[in-house]
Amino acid sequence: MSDFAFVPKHLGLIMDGNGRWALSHGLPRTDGHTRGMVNMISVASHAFDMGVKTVTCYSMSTENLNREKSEVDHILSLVIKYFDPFLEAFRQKRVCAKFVGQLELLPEEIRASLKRTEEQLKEFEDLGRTIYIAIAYGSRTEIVNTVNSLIEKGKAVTEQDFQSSLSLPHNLDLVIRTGGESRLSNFFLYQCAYAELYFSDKFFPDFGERELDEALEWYAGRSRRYGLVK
């Protein structure tokens, strides 16, 4: 458990820089995505150990699906290759898993694997700890689709109705982006309204437990005013 005064309830991870990490080591980009998958399990597990209740990882955006087919196929294949390590890691932590995004864009084999993972960790759903994996996800599309869905129901759209209808119905407290970029890249824009944003120059495969602790320490020193004066 964390020694920090404040730990975010909901942590977002934009895991950027996997391909560039591989190229910087003279390796194919696919090796970087493999290393990133392993690191995601490690970093998310450590976050739960530190007292975080919900971790949301940006695995693949809808825009990422337009990359070279071989790279996309490799990223998706990691879902199956690391099915058992992922399952075991979060079963030990008693964490349930949810996959969000335009999953219908994924191959049937991948969708089936994601569904099996959710089902096998469903027993922990009421314990209050969840890892969300955003795959084939884009926030703008989700917002438009959610609004249209509520309009079709024939009632006025309130903030409460809108947020509860999103695939991720919780506000983010802290969003960490690795890889040296300083933008959200269509990552849960509504839920990030008052999130603290932490940017790291490290490529994600090099962002480990120590780096996460540094980010959590930075968060603990923030004054979260939500537009008020304190």
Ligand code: FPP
Given for the second form:
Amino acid sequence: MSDFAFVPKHLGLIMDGNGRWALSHGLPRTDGHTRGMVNMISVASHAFDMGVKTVTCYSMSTENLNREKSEVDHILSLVIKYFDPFLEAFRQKRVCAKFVGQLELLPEEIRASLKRTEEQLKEFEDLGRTIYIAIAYGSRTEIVNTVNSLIEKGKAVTEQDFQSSLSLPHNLDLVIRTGGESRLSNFFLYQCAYAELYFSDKFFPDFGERELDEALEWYAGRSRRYGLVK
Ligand code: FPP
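Instead of the form predicted alone shown above, give the structure for the form predicted in complex with farnesyl diphosphate, please.
Entire complex below, previous chain first.
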């Protein structure tokens, strides 16, 4: 249970700095991504323990797909290599998983693994705890695709219609970006409209439970006004 008065319902993680973490330890960049995967499972699990209901992780942007093939292949292979630990961790927490992004750009065997992961955790769908993993994701593309799908339906668009048609139909409350950069990098721009933004200089593999607790404590001290005067 959480020690904090205000826990974000929906936490976003922009997991930056895997490559620099690896290089700073004299390791290949790919080792940084492996550590990042292990850390993603443990930090998200801790977030659920603290009372967060939804965790959305940015694991690969559409731009990241243009990196060297060996690095892209390595990151994607983690989906298969860590299939069991991922399932075990989130089954234990009774969390369902959803993968969002242009999944059609991914190799068939990766798509099949994502689908199987979703299916294996589907039984927890109605319990209110979800981990979203964004892969081959870009927010501008998501927005434009959503607009086009609504136009096809010939509907006048309200904010509610629009939001419920997005691949991630929930507002973010807190977004944490590791790795020292202070930008959103095309991460769920619509859903971040009122999110509190927390930037950490730690590389993602070094951002553990203690660091997450510090971020949650910072969030608990924020006064969220949604544009009103309080
Ligand atoms: C950004 O760090 C991180 C990524 C592009 C990959 C993030 C992937 C994981 C945390 C593993 C989880 C993966 C899946 C598929 C679920 P960077 O490489 O840009 O770091 P740098 O800025 O130090 O170079």
